[in-house]
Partner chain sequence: MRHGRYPFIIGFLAVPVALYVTFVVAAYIQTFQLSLTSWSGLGPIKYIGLDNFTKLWHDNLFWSSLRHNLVLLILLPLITILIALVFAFLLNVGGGARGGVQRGVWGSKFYRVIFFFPQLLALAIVAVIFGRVFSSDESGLLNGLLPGEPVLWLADQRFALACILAVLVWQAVGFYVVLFSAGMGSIPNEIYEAAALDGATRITLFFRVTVPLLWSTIQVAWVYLGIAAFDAFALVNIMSVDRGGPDGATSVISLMIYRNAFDYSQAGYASALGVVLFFLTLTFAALTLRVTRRDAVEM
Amino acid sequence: MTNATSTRPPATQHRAASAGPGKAPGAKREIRALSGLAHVSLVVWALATAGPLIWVVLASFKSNTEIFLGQPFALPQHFSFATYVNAWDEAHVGRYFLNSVFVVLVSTAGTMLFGSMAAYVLARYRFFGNRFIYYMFVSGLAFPTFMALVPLFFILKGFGLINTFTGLILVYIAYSLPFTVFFLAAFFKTLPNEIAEAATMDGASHTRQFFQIMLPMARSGLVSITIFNIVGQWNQYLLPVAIMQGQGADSKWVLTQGIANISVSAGYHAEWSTLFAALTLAILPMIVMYAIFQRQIQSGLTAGAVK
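Now that the sequence is in front of us, could you give the structure of that chain alone in the form predicted alone?
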């Protein structure tokens, strides 16, 4: 009996043997080139993103003369926090900052409570109208915010909620619910059914299952969507402008309104260092939050993608 490999023509065996090793070095060089290009692109993107932020922080320690007449990218002559004190007190940034903290904390808590409960029911229970309700929530992602400003204003005015924290908090919750329900519904579907069934056999009610069993299991997803909601509500400008109509230091403006007021109210006599100090106060909390919860955000995004 002849060996099967011996029937192959010698020329074919030579080409098969030489094809793999001959192309391997070229493939490795191509992979290294693409990897190097990717790293260069990431460095350029990081510089383009971090460069303006670093410049804003440095400019917050400078005077108007240093900003416009000195070296724009040079270090400040003196690292003084006088501009921050001026922004916090005289420009009322402290009041606006605390207003934003209060509104965002309460609205994020409400968003996560109602959004997680709605997402859990839509993901784990089957009933008539389930898909319709889910798609109604998801449709809010495709609805531009500015299209709802006029009817939203008159609805809040009818309830006496214009220029109130209550009105702004309710609007923030409604504004954040579509993405929260969409994200958490997909996440709750990945949780094992066996644990819920075991809890039911042990006599746990639906409410106890949700708060004591399912929510702790969905911790990574909850942390991720909480961070996204905090950042989105903290940076929101259009909705507060339409709802909060107060003026001056006694108003209930949030931080984004206060910063915009600093930039437009002074005209040619604007204190740019004060403006940059206010911007730094608005930026730093979000950077610190991302730095602290970076791992939780990444694990939450990947955990909901794999069942």
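Same protein, the form predicted together with the partner chain this time rather than the form predicted alone?
Nothing else is written out below except the one chain.
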């Protein structure tokens, strides 16, 4: 909004102020000037972060002429949701959105189920080949996905899974397993042995122990890694672009792919406001989700890196 322009003057003022005390060191003044600079840098970065997003929302209500006026943070002349209806229906954002929701729901569920099963067995049972399988999973963390892109495409083609949700979901699960197994194996190892032993005495089967005792005890780890997988799979672009192609693929595109495509074709039709509406539709749910689960999301996404 208007803030974006108003931050510049204070920035230069503070810089000028900090030049003085640097020559004549006085602890108090130095600290005050530093704090000033610190605050300015934080405000500037906050504006740089929020600015483009606010601009997108504003532009989604503007007409093409208004967008080209060169006043990015001016308010639109009138608010109308016509661009949103356009984006949802004619540009198919609604369909892409639902495709994304469906794929991510199924594949995250699958990732969590299979990932925790593998991690549990690898973390708590000794058997021949345990280490080998564990390192096979973990080594997947080290290499970029698109290195394997070409063969992956032909493997899927061999199974007839190109341009199918099944193919995309299976691939999402497979490529999410390394981190999920790595993280959850470490987590299952920390769970106490006594309870599992007690359950064994009571005659609970291995499977029952897993579902009724271990999974509930591992809840905090499961929540973190579920968030991690949901965000990661929702944001995938490379895999859907490589897999969802061919005849009639556009009806199965996921959100990232669909919107990227609108941006390309908007160049020819010059329907920029539809593109901005589509972007807003993609951003808004994230803002809402973030507002509600902010703490869990931050810890969920960073948990993997810290441990």
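Rigid core (definition): largest C-alpha set, two forms, superposition within 1.5 Å. Here the structure is a predicted model, which means the values were calculated and not measured. Numbering follows the first chain given and starts at 1.
Novice: Aligning on the rigid core, do we see the C-alpha of residue 60 shift 2 angstroms or more between the two forms?
Specialist: Passes the 2 Å threshold, so yes.
Novice: Once the core is aligned, does residue 280 move its Cα by at least 2 Å between the two forms?
Specialist: Yes; residue 280 is a residue whose C-alpha shifts (by 2 Å or more) between the two forms when the cores are overlaid.
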